[in-house]
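Taking the form predicted alone, here's one chain by itself in structure tokens.
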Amino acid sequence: MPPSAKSDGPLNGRVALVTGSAKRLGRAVALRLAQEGADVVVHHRSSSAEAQSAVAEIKKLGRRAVAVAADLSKLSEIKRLFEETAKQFGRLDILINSAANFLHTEFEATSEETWDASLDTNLKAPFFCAQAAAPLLKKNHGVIINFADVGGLLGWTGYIPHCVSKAGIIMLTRCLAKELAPEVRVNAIAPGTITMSGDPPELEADYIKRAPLRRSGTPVDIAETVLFLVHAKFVTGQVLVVDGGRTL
């Protein structure tokens, strides 16, 4: 529907920035926030077509949206991302740090480049995004939600840099929650056993075996958890594991 016809939602008037929201879980979260009334900054690194498609979907909901490209491994581009957000919307209420990579590397073959790529994208970037966002978020008692995953709790061979980066996200969340309180709440989600459209059937079958709930999770499960944390005004510094019980 056109912007003039949009209906109010609980997040009407709020602005959200979702990193890595051109595709997969980030996109699902961005669209769900828009459905709740938020205007959205769709961040991507190089997925321009997918980002513009997400923007078009959000605008159909009657919300404002812009796509902004930035390489989050570079501090200068992180700063530019938030400067552009302030320029376009004049405020920021919700930061979702969902951009990540998932790099497989055997222990003996792990290179400095792979280590740096994992830590730069998965851990360094969320910290500096939070740092850049904090002045805007503090004005409106905003929220930061970081994406960890169960690899940060379980530890997987073949993915040591990834697991270390996600374990770091858990501690980063706790530190930021204390650092930015009381103006900003900071929490994290640790997804696991989540499948999406296009994933191979054998992956879902494996996840179903691992999860006590006997099903795989969906992007809807993650998006709904994000909404819970956005609205949970007395929750900060916590990590919600969304994995159907796999970590049990």
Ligand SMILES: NC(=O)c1ccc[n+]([C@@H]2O[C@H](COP(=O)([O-])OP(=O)(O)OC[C@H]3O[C@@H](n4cnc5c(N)ncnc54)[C@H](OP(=O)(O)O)[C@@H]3O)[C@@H](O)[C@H]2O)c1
Given for the second form:
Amino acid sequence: MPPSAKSDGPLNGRVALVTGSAKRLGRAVALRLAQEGADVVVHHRSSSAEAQSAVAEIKKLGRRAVAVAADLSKLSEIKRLFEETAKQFGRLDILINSAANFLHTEFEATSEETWDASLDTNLKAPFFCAQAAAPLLKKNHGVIINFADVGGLLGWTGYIPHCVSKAGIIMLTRCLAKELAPEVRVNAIAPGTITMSGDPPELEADYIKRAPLRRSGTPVDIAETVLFLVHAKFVTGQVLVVDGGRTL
Ligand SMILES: NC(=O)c1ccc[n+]([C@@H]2O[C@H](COP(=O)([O-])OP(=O)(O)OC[C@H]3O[C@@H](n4cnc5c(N)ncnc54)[C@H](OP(=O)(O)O)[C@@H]3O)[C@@H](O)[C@H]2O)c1
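Structure of the form predicted in complex with the named molecule, given the form predicted alone:
Next comes the full complex, and the chain you just saw is listed first.
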């Protein structure tokens, strides 16, 4: 692929892969990294049209971008995603593990399928993405940012597999930070409720009551935190809780 048309920006020449970046938080993060100069792999599973529109928006910023589809619950597809990244860009500097599901399941009704679906996508996939990315990231002092959730700290009824998967992400972040040091830094973000268009308004109203800062988060809050962690060169193995004080 030819170099980016635009050469300004602190992340110019770097390549970022953001899982689940066709829509919502992942997309906001992908666009923000592109604004900072990065070329981007827009990973998605089923949202192909949205992924193509994210690619078009990134290209308008003068950056290179490709959309790659993969079901991250399957190891073979994870391997293909990183092979395709290496083929298209020849390097990887930033891996953002954002893709996840958010499955509600009452304790008595929780099935093996729901348990596996939560853990496979939310915890197993970020591990194997990190494993597949590590050889590329190590070459350039790269960065991994995992998405946890305040549910991985607080624990919610009706969401045990989800909360366990996100608690696992916190420990995965610490283990990977040690495993991949000193070449690669690994951190996590644990967002509170982030409000986006289409989300039920009662979700935001409930959060405003509970969070000391009296608001829910925005995708910009998360994208700015990602940028902070990308640039924070002495920070590794940490979980940054971005929740308006909800967990205090
Ligand atoms: N939104 C919030 O308020 C909030 C709060 C706390 C934590 N978080 C965390 O922040 C991250 C982003 O949140 P979000 O709300 O933007 O996420 P989301 O909309 O629920 O999911 C993001 C993307 O993940 C992809 N995905 C799901 N299962 C997949 C699989 N098996 N293989 C590949 N891709 C898969 C989907 O891609 P396709 O659409 O292409 O299928 C989806 O668009 C998640 O890790 C989430 O747990 C979010």
